[in-house]
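Encoded as structure tokens, the following chain is the form predicted alone, with no partner shown.
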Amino acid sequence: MRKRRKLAHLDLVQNLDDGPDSSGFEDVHFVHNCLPGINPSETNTVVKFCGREIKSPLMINAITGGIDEAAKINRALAAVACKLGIPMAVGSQTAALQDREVRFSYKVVREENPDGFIAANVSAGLSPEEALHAVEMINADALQLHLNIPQEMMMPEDEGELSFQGYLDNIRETVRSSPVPVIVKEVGCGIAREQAKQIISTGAAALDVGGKGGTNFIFIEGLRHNVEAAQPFLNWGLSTATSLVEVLHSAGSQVEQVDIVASGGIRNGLDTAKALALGGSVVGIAGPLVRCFYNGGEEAVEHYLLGIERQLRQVMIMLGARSVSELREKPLVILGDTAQWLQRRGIDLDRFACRDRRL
């Protein structure tokens, strides 16, 4: 059962439009610098993610495991990750955990990409013996624990999680015990400021928006099995936008301590500089490179992933920006539907518009 639902996933994932709703990058909006003084030779994209240096701000984010199709996918993904010195986290793992006969389709990234940095991947609901088991079967330098409760609930009764109390005690007590950094994931839907104070109160290293933009698992769900049953839920949630800043705004002054990943509908360079400039360390990117994979293979996930890159540098050339960390002090004016739901948030906006207040 669990095969075919992810051999499903990636055959809708290959023919899927992101949304319906957007990411509401489409809201924010840089200010123009016309005097950037800067050459491109200046430009410098490398930052640190959970304690590791990076040399760009991109991350290959959850995608599939547990089938032979995935172990394809996952060698070509890790591949090109190491050639771009960026991080990769591996798709759910619970079925490794279930079935020693399919970690092969996760054990390939480590292969691959020995020294890498590489994200071990299972539900925020098992436990921390579970989530151990899933770093030490790929020697994972960091461990993502997923929320998919939209996705679980779309589900069929005999699939789907039905329980999620404990979740937040649970996270609590895998960060104690874990070797290694903590990313609490969400997939889809955003994580709003209340959540995400309580989830920094763990101690994880870094939380993954996943907003609402992107591949859409309450669709994909409802595409299996009951397509008007999701039908009333295709727009629940947080946009990718939206929930960066509900989440800077929970970190305050912890921000420093806890990294933000940027993922749900990011598709170029223009809307990753927005991200990394709204608060995010690094960019999480999936669907596209499956449809990638299967278009050209690994040569076409790195063409993809690298026109990213090239179109970051051209943003940063453009607002005078050398690095990253000057670029997330450039000013940003939201508007639109997004800024009328983080007013009515209570979150100012203004501390975006007027970062540069000495000129």
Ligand SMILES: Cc1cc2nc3c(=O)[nH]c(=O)nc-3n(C[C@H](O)[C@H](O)[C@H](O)COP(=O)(O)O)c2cc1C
The other form holds:
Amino acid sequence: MRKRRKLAHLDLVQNLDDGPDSSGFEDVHFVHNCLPGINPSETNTVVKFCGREIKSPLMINAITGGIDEAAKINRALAAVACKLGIPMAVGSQTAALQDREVRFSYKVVREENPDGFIAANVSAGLSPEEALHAVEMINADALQLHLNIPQEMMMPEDEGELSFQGYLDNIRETVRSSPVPVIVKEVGCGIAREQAKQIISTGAAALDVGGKGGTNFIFIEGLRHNVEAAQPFLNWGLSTATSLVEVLHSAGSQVEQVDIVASGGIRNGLDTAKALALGGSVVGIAGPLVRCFYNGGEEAVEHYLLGIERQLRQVMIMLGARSVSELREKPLVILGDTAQWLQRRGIDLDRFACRDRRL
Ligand SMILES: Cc1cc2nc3c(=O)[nH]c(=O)nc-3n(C[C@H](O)[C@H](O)[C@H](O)COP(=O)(O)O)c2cc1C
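For comparison with the form predicted alone, produce the structure of the form predicted together with the named molecule.
Next comes the full complex, this chain leading.
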């Protein structure tokens, strides 16, 4: 059953559009700087994430594992992650905890990228012992705990998880016993500030906002079983831009200690720059990399990510930001639905718009 679902996800994602709602970045605007005063060679995209230095603020997010097809994809993704010096997560390892025979489909990432930053991935509902087995399986540098309750709700009863109690205590316990940093991750509905606060209180090293606007697993499960039943929920959740601001707001004084992954519909270097300028540590990308893999293999995945990095550097040059931390000092004007939402939630947006008060 699980193997069929994983294959169906890969199949459906190949022809899937993002949305229907957007990731919200069209509401976030940089203020053009006509006197940036830097040369292209001066830009530096190196950042720190979960205590490690990485060459670019991009992450290949959790996608797959557990089937032969997944081994090919994971191998290609790991090769690109190694070349570009960026982190990568494997897909959920639940299958491999139960069935030794599929472990190879995850372990290939270590063969391809022995020293790179690789994250394990399991549901936040799994026990700390199971989560730590997943880490050991691939000698992971971090552990992603995913939260995908709306997706589970769209699965038929004999397939989905139907017990969602105790997740927060479970996360806390896993954080306590994990030898590697824990990243708590949504998969397309965003994290609101109330839950962000709770998650940060567990001691998690990072939150991945996994906002609305990219790959839509409510729609994907609907396509697998019953589109009509999924239809009312297609717009469920917080957009990635909204969630990012909510999570950063809730992090408050702890913002320096918690890394934030901006993911969900990030598709170009401009949105990447906006996500970083809002306060994200790195951006995570998944769906487009599946499409690249099927259209042109490892080379197409690398080309796509390098294109995003190139655009990010272009934005940095146009704004006069030599580094990602300088990018975070640039003013951002937030308008439209995203501004309305955030203001209704009591978040002051002037602190983004009037940032560079030296001028
Ligand atoms: C085919 C596919 C399978 C995925 N499987 C997992 C998974 O096993 N665990 C997980 O945490 N996220 C999984 N995701 C979610 C992604 O990591 C990411 O959070 C989500 O797709 C939003 O990013 P995107 O809009 O760039 O695709 C999967 C995504 C895709 C496209």
